[in-house]
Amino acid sequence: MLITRPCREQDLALLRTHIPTPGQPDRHGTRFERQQHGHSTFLIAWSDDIPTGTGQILWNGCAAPEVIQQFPDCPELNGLDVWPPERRSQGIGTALIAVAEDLARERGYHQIGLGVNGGNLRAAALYLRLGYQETGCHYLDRYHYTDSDSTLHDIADPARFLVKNLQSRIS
């Protein structure tokens, strides 16, 4: 059975065991801390008491200036991941997205957005099928992390921002 809910502190050990974050030693802890400060909701999908997917809603929206300018009051669904890869295409990502959309509706938002990497055609097809729409907003998804050797990595991936209207529900 699949259950999707916000992360709890006691979930972190299982997350670290079952969903690796190569090169990012404590990505799960960082996301949980962000949630604790009220900046996000860190979601976990569970299959038979094993974490199989994660994602977070950034309540202040996407950090890219191009996106903020066009969508100033739009939370961003960010960092969707299903693990292991063999579990993809089994509804886990769709379940995470549905819970994120419901949480955004509960908070009174009329839309939610997400960025998709230019080369991630599989994810883009899912988002479009679930009712997300192209906005024409292209940007560089910039982020950094420090690996286990204490080397800082600055990343800039080309992405496009998709938005879904939450006032009408698409199943």
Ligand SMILES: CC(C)(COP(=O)(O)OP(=O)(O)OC[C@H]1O[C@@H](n2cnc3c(N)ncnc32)[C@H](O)[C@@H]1OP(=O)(O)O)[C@@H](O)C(=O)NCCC(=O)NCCS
Contents of the next structure:
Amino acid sequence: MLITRPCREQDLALLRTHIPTPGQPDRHGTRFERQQHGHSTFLIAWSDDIPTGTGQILWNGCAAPEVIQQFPDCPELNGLDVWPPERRSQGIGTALIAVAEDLARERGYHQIGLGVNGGNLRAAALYLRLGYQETGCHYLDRYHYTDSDSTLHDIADPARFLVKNLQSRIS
Ligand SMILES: CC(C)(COP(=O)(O)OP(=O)(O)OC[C@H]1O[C@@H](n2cnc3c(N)ncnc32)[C@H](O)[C@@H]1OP(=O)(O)O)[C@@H](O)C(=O)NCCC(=O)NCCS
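Requested next: the structure of the form predicted in complex with this ligand (the form predicted alone having been shown above).
Let us now look at the entire complex, which starts with that chain.
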């Protein structure tokens, strides 16, 4: 059975066990703290009591200045990840996205956005199929990770921002 709901503090141990975050020590804890401060909702998908997917809604929108300038009142769903890879293409990502959209509707938002990196064609195909639309907004998706030599890498991946109108639900 698949259940998708916001993270609770007691979920963190299982998350750390089942969904690795290489190069980003305690990413799950950081996301939970962000949720506790009211900036986000950290969603977890559970398959038979095992966490198999994560994503977070950033209520204040995308961190990239190129995006927030154009979409100042548009929460962003980011960090979508289904793990392990054998669990992909079974509807978990779609379930996470549907719950995120419902939560945004409940808060009165008329749209929600997400970023997709240039080479991630399969993810883009999924989002477009679910009703997300091209906006023409291209930006650099900046993040960092630490490799096994403890070297910090700052990354800036070209990405584009897609937006879905939440007034008409597409199931
Ligand atoms: C993208 C992702 C979250 C989608 O979740 P999912 O559970 O695989 O998605 P669903 O099962 O609901 O839908 C599957 C569809 O998503 C698309 N898809 C996107 N990325 C995919 C991937 N890496 N593997 C498989 N399908 C992917 C395909 O169109 C697929 O359609 P198909 O089943 O006909 O092949 C997940 O595949 C994943 O974690 N990918 C790696 C990390 C990533 O790319 N995150 C997104 C960053 S924008």
